[in-house]
Structures are given as C-alpha cells and as structure tokens.
Amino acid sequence: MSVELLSPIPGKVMKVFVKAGETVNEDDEVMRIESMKMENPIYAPASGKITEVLVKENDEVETDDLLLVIED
C-alpha cells in the first residue's frame, strides 16, 4: 500500500532530505518547506521505501500538493 505525503501548507520548499528509493521511517524529518518566513518541518507519515519525490528545492507548494510517496 502506498502513502501520499500531501503539503499541510503553503510556501517554498527549502530543503529535501530524501530521494526515490531511500527507507524513511515514521515521524522522519522529510524536508522543510518555508511559509510566512518560518521553516516548518515536513515528517513522514509513514515507514517504508520512498517510490516519488515530486518536489525539489526552490519549488512552490499549495496546500495539498503531493510532495512524495511511501510505499510500505
């Protein structure tokens, strides 16, 4: 079963910690995403292998954008 990680807010991507094919466990800092000139942590919500990251950094991001895929 896959999981979506979709962005809980809106900004700019700072920084990406993972790439496809890496394992994450849950509660794992994923990446960091910039709104309203704070850097907010973005976790896994979920243990398993990365399959998707579909942002990198400098990107924009909209509430509920995907930004990567688990698969468990």
Second form
Amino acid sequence: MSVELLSPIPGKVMKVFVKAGETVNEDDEVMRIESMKMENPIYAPASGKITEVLVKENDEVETDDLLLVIED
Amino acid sequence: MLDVFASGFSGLIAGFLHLSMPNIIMIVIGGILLFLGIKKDFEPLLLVPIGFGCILVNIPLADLMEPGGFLRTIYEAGIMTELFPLLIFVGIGAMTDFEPVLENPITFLLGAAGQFGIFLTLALALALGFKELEAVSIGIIGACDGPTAIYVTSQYAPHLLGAVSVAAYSYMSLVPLIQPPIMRALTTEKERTTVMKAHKKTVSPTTKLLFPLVITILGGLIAPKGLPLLGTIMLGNLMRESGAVERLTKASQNEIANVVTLLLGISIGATMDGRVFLQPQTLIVLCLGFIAICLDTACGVFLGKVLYVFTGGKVNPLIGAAGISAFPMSARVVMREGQKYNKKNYLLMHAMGANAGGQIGSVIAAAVMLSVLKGMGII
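Same protein, the form predicted in complex with its partner chain this time rather than the form predicted alone?
Complete assembly follows, chain above in first position.
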C-alpha cells in the first residue's frame, strides 16, 4: 500500500534528505520546509520504500501539496 | 605653572572621583545586557542599544540625561511624546500577516486569553501596594510586547520605564525557556499529541483589506484611549494589505523601524540611572513581569483545554500558549513542543493564528485598560 506525504504547511522546501528508491523508517526526517522564517522538519508518515519524490529544493509548496510517496 | 597642570589633571580624574557604587553596578549591568545581546543573541537589536545607553547614562559628569544632554533630548522627543513606540507599531502592522487568524477566527479567542496575565498581575501589584498607575504599567509587561509596555509606562509611570521595558524585552527573548515547562505541566499527554488538520480556507483580499479598518473603527470606539496603539498597527497593516504603497510599507518595516529601534533602545537605556534603577522596587517589577508572562501562558493553555473539550478534541491546547504578543517566537515554541510529542503534528499555522491574535489582543487589552481607567476617573 502506498502512503502519500502531503505538505502540512505552506512554505519553501529547504532540503530534501531522501531519494526515490531509498527506504525510510517512520518518523525519519525526510525534508525540511521553511515557513514563517522557521525551519520545519518533515517526518516520514510510515516506514517503507520511497517510490517518488515530487519536490526539489527551493520549490514553493502549499498546504496539502504532495511531497512524496512511500510504498510500505 | 605646576598649579595649572594640577588643576588640569584634576579635571581628568574628576569623573573617576564622582563614580558612585550605583553607577559602577549599572555599568556592569549594561555590560551584561550587551553580553546577552551580542553573545547570547537575546533580542540584540534592543539589548545592544539599551545596554550601551545604560553605560552612557551612568558615567558621571557627562550629564547626558540632564536638560540639553543628547540622551535627554532623544528621550523627550520620542518617549515622552510616545512617538517611538507608535512608529514601531506602524512597522509591526506592516510586518504582520493576520491571515492565520482570519482563517481560523477561533484562535483569536486564544489571543484574548493570553492577555489575562496582564489583569491578574495588575491585581497582584495593587495587592503589593503599588499605586494604580504603577500597577497598570507593571501588569502591561504581561502583554509581552515591548512597544505597548513602553507606551503605557511612559505615560503613567515614567519612573518605572527602565525596569518595565527591560523586563518586557528580556522576558520576550526568554519565551522559549519560560513557556515549555508551563505548557507541559498543564496538559496531558493525550492533549499534547492532538493532531490539528491543516486549514486550507483562503481569506479573500477584500477581507484582509477591511480587517484593519474595521478593527480600527470598532476598537477605537470601544477604547478611544488606546486608539494611538491600535490605529498605528492597523495603518501599517492596511498599507501592507493594500499593496498600493509598497515603498511606504517597506520603509515602515525596515528603515523607520530600524531607526526608531535604535533611538528607542538608547533612550530606554538612558532611564537606567543607578540612583533610580537600583531600588527594591525594580526587583519586584522584574518578578511581577515574570509572573505576568507565566500567567499569560497558563491562561492561554487553559482556554486551549476548554476549546479541546468543546471541539471534541480537535484543538491542541498547546496552541493556547501562543496567544501572547511575542510574534512569531511563541508560535515557533508551540510548533517545536508539539512536534516533540508527536512528530506528525505541525501546529505552526494554528499557533500563528493564536500568536497574531495575541498581537492584536495585547494592544486591545492595553486600550481597554486605559479606557476603563479613564472611565473610573483615575487618568
């Protein structure tokens, strides 16, 4: 089953720590989004293999934009 | 011939001879403020000019705070007239986006709850024997808002100005240390881990444009004595939201705010003359100010808990702590704390709502207080 990670906040993607094909554990930090001049760590919603990363550094994201997909 | 040298030399050591113990202590305190600002990054934009002003005014014989002295001139021009805090407010209005509040108006309640500390501290100060106007000035530290505190104190208890503003600004920078233990103590594990859904309701530009106007007119009619505070912050916000006067908005956010911050800081420092500042009263003011901010946090979290119950567990009570005016610091604290307990919890935008609510709330609280005092015939 695949789990989608939607952006919880609007802001700018500062860093992406993972690539498609990598495996992550639930609650691993996968990226960091700057919002309101604050760096916000974004954590993996589930453990599994990342099938797709839809944003890159410096992208502007809105709330509920799809950030990545994890296959568990 | 030798006499001339001797008297000339005595002129050079006169300063040292006049240096009193209170002066020395205050120069050290000024040094500590500089240290906190420069090395510890505690509100450096304010603590650096305040600390330096404090050192300047405690050097004897320079008479910088006597009539004609340059610090006195700045003080009289900007603090006694209340111009500096009001100009800062234009900048704050221009910097603040009230969208998170408008998106979720319930958070405005939290911004109101965060002001209870002001009134509780006011009562406490009265009980401790402070005069009414002094108590008002001390309570206002609980607004957690430097310019509001300076505005009120300079008008009604100028002799407390140094203590009140140092308390307001230093506690503001200590928000990340003061708030979390209170937030933890007052909430249960289950409440803290409550996930709040992201809001995607968009606020129309017209609403955002009308908001400052409505608040100004309505707030001004309810609390006319507070209109200078409310009016300036809303002028800044109207300029921001209108998008029509970008140059003025930018100037208010940057140049004006920066210049005024410098002058404000140095004249606050200049009120910290050892002879006036080093009194037991100052210590009590500092303690009461601390209590005020703790009470604000507690009241905000309590209302958060009430909302948690009423919404059937949809509101995380932690966001209540952001109902103070320390913007956006307090919202960040909430975000961080929330994530500590549940990594999938992103409270930032909700906390921003409460925080922006607190920003207006503190101004309205001050305005209401002044108007009530006026009604009672005290001022």
